[in-house]
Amino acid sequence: MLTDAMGLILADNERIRLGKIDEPRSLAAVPFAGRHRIIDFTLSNMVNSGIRRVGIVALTRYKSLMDHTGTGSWWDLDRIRQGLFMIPPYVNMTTRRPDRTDSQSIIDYVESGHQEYVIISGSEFVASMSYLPLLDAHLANGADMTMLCVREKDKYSAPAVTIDVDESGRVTDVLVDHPLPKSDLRAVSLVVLKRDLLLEILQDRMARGYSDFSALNLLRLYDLLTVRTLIHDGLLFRITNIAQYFNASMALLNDEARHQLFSEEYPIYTKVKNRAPCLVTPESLTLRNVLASDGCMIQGNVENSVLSRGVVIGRGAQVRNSVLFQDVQISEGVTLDHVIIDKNVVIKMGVRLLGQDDYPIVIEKNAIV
């Protein structure tokens, strides 16, 4: 199955910061669900939707992202004529520095494709889905642009883009980080529009000096273009702050949520690393509700936690409600609760770190605590 659409993934979002965990990497490269990264879900969704040409707009901190995606072979995108394209920033010839406000590289990518439509996705959400319903809705409603949205009936969490729509589903207002929004519709950075229209928008904005590119900037054209929405009622995690990231990670410990995100219908692909299966030694007296990746060695007690590849839990350690990234080492007698620990961190013997649901403790990459 091939879809007459190319994909465009925005790896960064300057409005979103996840504290210490996205300082050394782009938002798309942030680890999620153990051995995966956020971009795995977007790339897999595009491939599962029949998209065979995907560009990744990487503005800053993209070393980790390039190392993870490689040639795109893990997503069957290492192709001769289509495949995966990395779109780095242009370098200003005067300053010899990357120019973050230059959209010319995106224009070049879109112009070189022959597909009629472009599906643009941000990296601030995680879902397992097909993009074909969004494309079908766009073809049926006759709009210039169609954007996915969700109803956020629970606690409001900024940053967020709130939208108002009329009876036909046309966007009539866009509010950014409004403290008391009346509408419960939140825009998701997933947009479909025609290739020629996107080129026209990009060229016009560059000519006017507004050459930066984001899904929000496209949505703000609602007063000039016909922008309609499609409401997504399936599982979708918005990740726009560290509390949302932590709560989304903890939600994966629920069987129903995990099975929805990792379904047989829409498989999620990722970079494979050949490591031994997770080892649990007899010293581990408590192992309850744990999502552990390959290469882990658990000698202590772990509850309600997500462990990435190569995590080592020492004897007598107590790890609860925590997210540990790749190759983290937890020494003997350590106590962790509501903690996010980045890659290659060592926690020395006897250390106690206790956070809260909305304020987890975050330990930066390569730290020794």
The other form holds:
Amino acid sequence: MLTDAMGLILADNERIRLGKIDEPRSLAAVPFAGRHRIIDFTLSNMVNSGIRRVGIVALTRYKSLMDHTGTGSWWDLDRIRQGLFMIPPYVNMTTRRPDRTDSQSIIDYVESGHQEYVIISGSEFVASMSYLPLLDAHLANGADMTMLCVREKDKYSAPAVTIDVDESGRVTDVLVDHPLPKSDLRAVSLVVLKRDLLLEILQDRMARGYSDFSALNLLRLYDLLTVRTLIHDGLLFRITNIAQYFNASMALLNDEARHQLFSEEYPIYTKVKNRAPCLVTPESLTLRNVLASDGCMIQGNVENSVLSRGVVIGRGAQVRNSVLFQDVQISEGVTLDHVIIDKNVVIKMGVRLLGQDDYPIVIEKNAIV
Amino acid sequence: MLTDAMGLILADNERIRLGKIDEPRSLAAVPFAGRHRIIDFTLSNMVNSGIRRVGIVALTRYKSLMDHTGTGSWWDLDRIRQGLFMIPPYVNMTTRRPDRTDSQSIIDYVESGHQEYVIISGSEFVASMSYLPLLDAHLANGADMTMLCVREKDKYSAPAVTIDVDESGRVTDVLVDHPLPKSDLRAVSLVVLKRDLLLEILQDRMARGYSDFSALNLLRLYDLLTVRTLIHDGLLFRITNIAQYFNASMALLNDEARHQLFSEEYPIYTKVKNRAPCLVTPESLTLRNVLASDGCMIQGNVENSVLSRGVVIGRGAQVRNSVLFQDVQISEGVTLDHVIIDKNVVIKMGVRLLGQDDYPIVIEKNAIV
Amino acid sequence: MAKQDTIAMILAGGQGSRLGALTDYVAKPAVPFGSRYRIIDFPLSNCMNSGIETVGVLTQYQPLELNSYIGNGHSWDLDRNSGGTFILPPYVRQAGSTWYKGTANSIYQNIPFIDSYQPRYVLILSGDHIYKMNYAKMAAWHESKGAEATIAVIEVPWEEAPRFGIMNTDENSRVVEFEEKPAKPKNNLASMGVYCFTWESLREALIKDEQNPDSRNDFGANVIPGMIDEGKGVFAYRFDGYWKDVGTVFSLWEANMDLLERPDVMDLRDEMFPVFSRNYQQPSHYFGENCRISNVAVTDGAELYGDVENSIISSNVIVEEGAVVKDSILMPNTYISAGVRLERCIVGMDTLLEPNVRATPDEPDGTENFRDKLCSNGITVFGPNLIIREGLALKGNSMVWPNDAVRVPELVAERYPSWRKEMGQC
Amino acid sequence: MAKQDTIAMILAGGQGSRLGALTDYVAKPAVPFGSRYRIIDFPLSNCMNSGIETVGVLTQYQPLELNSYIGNGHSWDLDRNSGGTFILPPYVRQAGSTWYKGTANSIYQNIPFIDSYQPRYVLILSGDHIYKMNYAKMAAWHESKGAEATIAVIEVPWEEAPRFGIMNTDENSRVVEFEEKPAKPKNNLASMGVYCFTWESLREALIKDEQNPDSRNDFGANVIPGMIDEGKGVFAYRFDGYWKDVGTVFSLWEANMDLLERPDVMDLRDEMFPVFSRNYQQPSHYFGENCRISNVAVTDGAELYGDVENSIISSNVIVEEGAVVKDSILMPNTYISAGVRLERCIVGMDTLLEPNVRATPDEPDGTENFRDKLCSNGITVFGPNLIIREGLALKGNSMVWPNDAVRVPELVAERYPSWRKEMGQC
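For the form predicted in complex with the partner chain instead of the form predicted alone, what are the coordinates?
Every chain and every other molecule in the complex is listed next, the one we just looked at coming first.
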């Protein structure tokens, strides 16, 4: 049976920068786990929760996101009346600037659906889960809106939104990037509220001249509205800076984490491509603890790394602790350690690139090094 | 067998204004002939000519165009590697202005196809034809590019691009909106040239700081390149001002014109919708010479008019010589003559709107009159 | 995700022989209805509106047209990655091969298909009823009753009850007795041929039924009475809306006319419960300079130049000036020439009537030669893909069969079935 | 638009009995191949790459898996509005019903389908050959010759020629004689089972063949020899690329191994002539901490923790640490436990090998009890959907059938076919 909620995914987050890898594309379109992109997880979670109407707000650099989402068919969201809706900014004829605010286009999308609830998701986290427990918690707690949060166990690192709750679980304080947060509760931008309330909030913001929209905007209404939280205990990677991105990628090489993220219960859908099978050539080589994808051609040594589709590793190359995006070519004799290499990069023969555990080197898209 | 050409449709034309009906939408998305839109004709022509890769350049107001074209499935252009490509402008993160010129995004599209020829079509004409004769003429005449043109029989009306050709058919002069054109040859923005030449032209323009692109730009290269023409004799409506639009709509009520535009040989595809059948109610009424569409409910008198989908004509209404867009509601007792009414307009009880033959009244989208 | 809570199986394999010439080349569910629909649009749209995403369509008899029409289910939003629409014809196995023996056997042969979705509930639907129904509500009711089988029933006039399968229920809606066409009905709750089963129970009942050599392997005749006899939890679910079995020429005609006479009852304009159909690419329809039109449902691609009253006009129909059409159904691509006069007629797809053909219930000089017992109430049927020659005049209750092109070639000829072309077009 | 210049009909109804347990539940064209493909991907991708937009797939034997796999043809860009992919099973007509009697009869029964597209040329293709071929070039050649039938031929080694249908041609490539498996071949040009016909000529030949009660209604045995005998324009079109009939266990194994040994000959990475397949939603594949991998083709969803050499690994395969797999083909969803040792094996879909199962061509203490004449060259086949119990050891040339779950339940058990679930997932 279907869920009486529509989804709204915010593909960008102006407070977040992931080195150079989110420069050519929306945060939502950043590759992750080899053949996936960040948005795949929240889109799949929505579909796996019985949601059949999802809007994606993309403000800029949305070409690769649109290429990826296409008609929504990969997530079974190519539907006649419901399905996937891209919500790009409107552009004015003369000035060629957006002539209607983002909020207005979101209002148009939200108004045209008939579901009672809206589940809004940002793109700065990766998890595999049903969103129904959040909706259920919201129905049970009687709040105006309910937001997911996690207890941060690791070292605190900005950007982060820290929240405080009273004994009843109601949000009482919201601190953005505070250097010494008093609580270990970090907001995850996944929030549920009634469609009518969202429309009211959006229209009110429009009328007051605010044109942007984010989950943080909503959270900040905690003193006007009742905002409660659901604490998520399962695996969830926050991706708010490049170190977090790199660590999350490496964490996937652990069997347990990988099997939690890619479970039979909540399949993660992505755009599929007709690449040939991955070929590992006859030569004896070291190949250990590697996530690789279709279309790869592995002729060199690879350890503790994530290879996206179509990566070529030349003979005698040594690739360690690295994340290689689609169609990266590593020539013969290259040595890499702690490197993130964006799409279509060519690393020439014999090059050595060595980064650090907490400071991976990032090579930009299309570069030839 | 498929044709070795890709298509490129320019959805806007900055020199053309159609009253208020192209304000909320691209020229290409202007409704025509009841259930169609202008772009349906050139898109269908391309598909009927064996073209399987079509890019649409939309600069602004492209929401309704995108809603209409969707995945391209209505034109059988939802394809894995070929198909329909929307080419919207790129928007910069900080300024939210297009940060790459239109030409660059067109270059990206043209480069990624492997066809030898490109057929470029504007959106200011409506015809049902194969584009293969144009391609054949181009192959035969050895020119750098070949453009369609028509001999204007009617009274001259701007905007219009008049061309002159020498005895060999080569373009020798191009006059834009000249008050006293010396020739009756009007350019139709349908042009064929080699993909490589187009890329060269686009890159040259980019390098010289021009960022816009139109068929007129190409035509103006007549002194640098050999530009030849093919004169089209069949039915073709130029839609460059509101009077032409209105007259073309009325011309469709003629059986012969209508059957030429909608032939079995060249079917015109459009987005389909699941509207109920049109109902004409029990009352005796006058209903003559009317093009109507699914979802209409006709309870009043209609003559010499075009009704788009879902139009409701109230009892006792008198609608003559008018074009009514989707879901227009005409209340009881209304009298209309020479009126163009945009989408979702409600005309209240008893209202009278009388325009003139050469000056139809235009009522804006969503208005309540 | 592959697991589906509720899946639907549509029985679309029957020959529909009471529709005569109209089902000569096509399965009954593919017969056009209501200007722009086919009969199968109704159960398929019901599935879509009920949130059911996996539908098996059991075909056997003349399925090409039906298969082409359904395609991958896209028109009804039933082209899903997890599930979607599946055409299920009989096939050859290592162990041998059999055609579907009966409705229950057709489901029996597809147990592996159903098993693969591990559903809790399976809906068994007919492909030949016109109605709008939210199956999700029925399944929820089924669940609330803890039922093993739930049969949708509708109140019919007492005098018509003997024509139906009648459910006698206790105060808890539990079926205590099922009577097929009882002479003296105890009740007027008729089975609509819409069943919801708990899959586990149905699976067991089907295997049992298959082992019984005396069974006709039919749901209504064997499986459901069997379950009642065994004391299984069989319940009757009351449905209140419009419902019509269009199994006969007259009922097909009546159901079409209901769209004109009772548009409120069978609301095709309801945005919240739309009826979808395969949309062909046609221009808007056209009302000519001198036509006279009243009380007509018409769809895109039609051109009406003549007089049309109280009729259902389908896609691509042409009625020439000087033709008169009354109380009739013109199926897609029919061509009505000048001087034709039709009253209470059903004209099959792609049939062309030459000038001055006449068919009315009381045509003074009409021939008796085409009278057919499948027709009643003055209705005349022209089969599909025919050319009716100038001068033919028919009294009511006639049927023109494809075979008449051999029998009376001076009056009837075959026409190239251009609908094949149309099928491919969209 | 519905009119199509060239349409293709793929013969996919055969039982493929020489593949034994691998085709027990599935038609041969649906058998997995080359890590991420099924056999039918090759003719379907060829059609796509040749610009052919209408494809009929003739099915009869165990078609459910094949139908689900093909779906609406979307994966091969063959879900077209004008045309597209059509599954064509046999069906019941007013006049009666017959299963497909032979390859030619299956096309004969679908003459109305083909007619509806009014094609000039019809390609008849097999669903069980591995090759990449541009049919458009063949059709153009056919046209240039003014041929009525064109048969694609490939040069085979002289010593193998007696196993094929051999075409003897004149200097103009016209076939003057067709010899089926000649003892003393005059030629080494073998028919590839790829035919291009002018539809008019084929239509006539099929009707004639159907009227001949002695005909087996087979293209190779009856229709083509018949056309040659009648002096029709039958031509042989020479093809130079890779081509392999995968009708036997050994040839299926060989063709898979060719992808590793001759990747240049059968280039799956050619962007200009890609081979498409249905893509399932899987995470990237994973090479474990202590695996040893060499010369392997592997696709997404697999997890390799053991030693794998010279093998084809399909989607969702798991090889545990301590397992050794060599010169083998692991089909989708197979599970290889620790201590297993495989050499020259084909493991069918969804089969689980418990720890320490061993199957190599010369296993010292392997049982002879599973030897099977369908296997040769030391190849061992494990059927699909089985659990192979700890301790089973097989010498080469063995086959484990589903039926062994009854015969030797202590060694073999049935496993729930989870591929059904997978089928639904994408």
